[in-house]
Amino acid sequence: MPSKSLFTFGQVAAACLFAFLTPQAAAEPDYEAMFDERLKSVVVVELFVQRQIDREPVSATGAVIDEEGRIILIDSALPSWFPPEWFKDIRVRPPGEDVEGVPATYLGQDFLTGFHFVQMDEGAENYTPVTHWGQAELKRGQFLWGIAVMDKQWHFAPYYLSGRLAAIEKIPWDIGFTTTPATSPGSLVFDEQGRVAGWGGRITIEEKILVAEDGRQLPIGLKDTRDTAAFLAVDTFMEQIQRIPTEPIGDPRPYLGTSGLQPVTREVAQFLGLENQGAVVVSDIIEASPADKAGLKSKDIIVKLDGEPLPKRRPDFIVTRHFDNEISRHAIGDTITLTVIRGDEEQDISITLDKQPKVLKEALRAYYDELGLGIREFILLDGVARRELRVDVGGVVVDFIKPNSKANTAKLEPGDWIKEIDGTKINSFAQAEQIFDGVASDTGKAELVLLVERNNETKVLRVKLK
């Protein structure tokens, strides 16, 4: 006797009809295989910052960006204000690695983003550009993941995040941030394709400069933790890794002349019926700008820029980064058309950018062991902080103090504008340099007087030579 089937044929049938609609679940994607095949667009740039007397490393996360090793950093990876010829011993190295990684050349920064770019002189081949892996569409909710970082004690060990896309802001780039960590500063975010997403890091951060109540100007920078939520949203990225300089101490930028640019307050705005758009308000001019010369006034409310009104952002003071960035797009000798509001009146400005005059990075210096002192240029940065608003200003800023060294002994600081020395008006700092020289060279010269202004009081120090 045949057995029994344990189904029937109509159960059967069933089942397989059951089995066709009902769809299957995705295979879960191989992010262990992921993440290996994009770290080789991840990379650790070490290299050493040589100063007067010492000799400090520095290590930052980057992102091959081309075929040619092309690497770009975040702002905080190197300090802006560092002249590019104190960056030594450049090396790049892949992230776990205990290798002593290839020698590569540091290009420059951005003047727009602030990001800095380095090239590797060999071994492109063995990394893999960002643009390889395509670009994600980015969504609020979507589960998003990145290589992080850890820190040189730990060899920068690459390790796994992820986290959900919670939002993008204009801030006043395109920034995405994640319900969780999903990177670290300077590397990358994917989706779960694995396309690019962005890049990671604190971009809203900016380096600035604190002057003291001596007055003193103390270049400050907040240090980026080791997991971030924040990234560069993947198309604003891909554009701005296009923007290498073409020198290591920058491309030149376009320079308007206006100080202290502060966001209108809301109160200002509905008065003047802008609650639906930006302004900001013009604090400064500088002399002989090019917004001075095109008649530009302190208190002015700018309201747009070449016809456009300034976006409304949030938190207010975007509004200020926003107009920042569209001037630096602007080629010099670019003619701009500012809207602005003086008075009850509405009116329109025409303005030629011009060169921006140097910045720290560019100050001319110089170091005396003997005395233990170095000075650089006085520039416009300079002048604003004291309430100088040209750039034909005198004088030298003291740039370094050696600790135990005769300047030190003398109460000289750091940031101490010298105005004259033994008597002589300081005109420009090639002439303080000659007096330097002179005074290294004096073998019977017994003292050095030199008048300061430290925090809008003037001092009169000597230096004792013998």
The other form holds:
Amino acid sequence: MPSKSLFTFGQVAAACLFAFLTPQAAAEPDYEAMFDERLKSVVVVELFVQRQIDREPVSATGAVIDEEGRIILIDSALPSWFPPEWFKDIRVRPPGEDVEGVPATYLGQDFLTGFHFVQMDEGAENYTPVTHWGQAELKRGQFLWGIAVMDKQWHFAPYYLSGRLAAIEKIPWDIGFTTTPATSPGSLVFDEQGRVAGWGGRITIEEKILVAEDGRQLPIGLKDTRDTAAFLAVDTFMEQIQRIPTEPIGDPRPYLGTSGLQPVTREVAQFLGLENQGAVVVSDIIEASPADKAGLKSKDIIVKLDGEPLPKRRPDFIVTRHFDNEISRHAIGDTITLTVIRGDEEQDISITLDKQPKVLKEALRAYYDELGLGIREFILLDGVARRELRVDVGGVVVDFIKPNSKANTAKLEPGDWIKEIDGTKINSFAQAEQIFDGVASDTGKAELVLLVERNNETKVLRVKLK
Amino acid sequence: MLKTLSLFTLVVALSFSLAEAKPGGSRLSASAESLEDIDEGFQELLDSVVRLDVWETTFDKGAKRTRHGVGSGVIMTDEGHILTNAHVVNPYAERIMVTLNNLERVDAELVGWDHWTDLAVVKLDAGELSRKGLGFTHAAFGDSEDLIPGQTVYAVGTPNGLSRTVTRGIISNTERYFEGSRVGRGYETGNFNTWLQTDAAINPGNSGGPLVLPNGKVIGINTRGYLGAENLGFAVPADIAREVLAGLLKDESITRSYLGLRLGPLQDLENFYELDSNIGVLVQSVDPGSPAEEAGMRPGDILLSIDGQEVDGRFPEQLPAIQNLIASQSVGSTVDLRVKRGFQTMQLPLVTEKLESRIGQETAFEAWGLGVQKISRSTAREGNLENADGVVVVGVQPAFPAYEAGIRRGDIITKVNRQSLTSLETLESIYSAYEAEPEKVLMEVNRNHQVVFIVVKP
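Same protein, different state: after the form predicted on its own, show the form predicted together with the partner chain.
Following is the full complex, with the preceding chain placed first.
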């Protein structure tokens, strides 16, 4: 709503004005000039996601990381479960200007951080890499300011925000929090000297209590439309901008073969005789995975990785992310040692990491417009969701159903696991593809009988073709 | 069709658990019909319809709480056995108070219940009756099989707490089908019968009351209605109720057989499977670990006959009878199923198991603020659990030890102090040790298949 946006923008302007009115002993740095210069490191990336029959426009703010015009975007900027070829018509433009922008190419997503990388095809010389501004030394209470970016109808107009450093928490990366929102997601935060302090994270949620007229209280979260009080601390940010994938689908990822890691709380740790350290419980072991081959078991409690006790983190669940990250930092083929508690005994287990099986964006997909049916290869994630804890399940799941199509009329639903087609057991994506291709060309066929599994029960569904 | 189907989800059991509506206003005088039009049997029927006030224990807040509900019932024997709904009275009833048609009140006790048909039997306290010098009359069943749509029927009961309410309508449909659903605490119901549909006004509180002919014969037990709809009421047919009443009087429960088949209507699949018309029913799903799976039955199979008796499951309303045929086999016996798979026909012998509910025994451990339910075989199967060891949390009381330790509704506690919970008694004995001497307890919890360890502190 334009009127609401105006209001918010007005408030921001008022807030800035206040900052200027505050009496300062030393000479005030020239924020106007610093802002204009550093704006050259901030871009807006626009694209659309082409799905089976729909398109979804996406825009995100990013930071320019090198002279070649590479750009980093936060993990939530793009839907990472879609194959990269669905990202179409990528364009990069400067914030605040009503221009078409320049075409760009998707470079991929880093599996460790989830951050996306994009590179502009031309015009990199018009921008300044973020590395140009130097790195701030972060200290609690220091003044920080940042560049925030409006939405599309404002031509992504940039504006100034500021706050003071409230805290830095390892969750599990070093994340800084400002007293008030100091930037927007994917944009930059600086210190008084204009050195980079960090990179804007996801929009933060302010916890509030809603008090009703009758005194009832309801805990709620207030989410800003576009500003954030969280940023990735500059040291970590500078490390992570190095992690550009070698191909759009992403780099091969090391794989342990555990599923459902759960943190151990302080009380449980004490019960197990652990002091001042974290631990994680393994829920499931994927069959024939490195963990399985090495003899790791469900309900083992991992207390050390390569001899190092797992750290304590707050909230408790961050320790599982820390563990995942530490595994992901290893190379495929590396051997790691886990120290686990099983029953009352502690033991070391050496595991050689393998390559991660296919993830969602890598799954093979096909769409049959005549049926209104999109199918997707059955991957490990589908297996875990259905308690088939192995990689070689095979088969296909329904990925998409076009409204009022034949597939829709037959009551197929996304997520249905197609187990048989016309009485033939489906063991692979290729096999299903072949059958559906055949259906598309066979004009005499009247119906298709599918056996699907949904919520652990099977159903016989009939797709009427005529 | 779609619209009707989606409406089915709105069908609700009719027990009434609000505060009693206040009796008020003057008695309405004189019906349109003259007294001579009223059958003598109908007057007797009115005398045998009762109001039930039931106080039952619940555990869903992590503590033992009492809930009060109101329903209807009809006295069916000269010993004072009252037929009502299983969603009105269940084994957790603390007190059952019956209000007779003459407004006298007598306590009653549960004889037995059968949630599968949503029927229960309670018995008037003979001692109290004789002490108070009270008598009663009882009603008799009619044949629900002979009913035809359009026939006049009356519903008698306690809608919204209004005792002794009579409403009139017709039989709208004699074999309405609903897919099996859940009632009360989640007990399965409706798998073995179709329903009489009537437009006689039926409201919450009519539950357990009779649907009768003008001559007073009971042809159904009013059980369900559509919330928000008018004149769509549903009764369990007398032919089913008669059998269940006899079974409950004899054994206090109904024993049924289980094969693990989920059946679906064949409808126009006959051509696909090249079947003779009006034979066979589709096997929609086979329960893992069930006798049917062990015998090698598969989803998509067509069941043709059971012990030589042909089955006809072309339409949904024919399914309950087939399910009832399976259920009525004796437990542990071998039944021969003739099954068609593709172009092949085969004979499969299956040994039946006892049918069990998915809802296990419930209790609350009040010092922990923890309400639990034993995991049943079918919950374990539905939830893809390794086995049926453990209890599912049905409630936690805020600020009590279980809640403080992070246990939440829906969690499955599989082990306590490293002991597997094969029965509720195991947990009960751990709990009594805790009550005697409160100490930290280590619980192993399955939360959506994630293993979580939790320490419950005193």
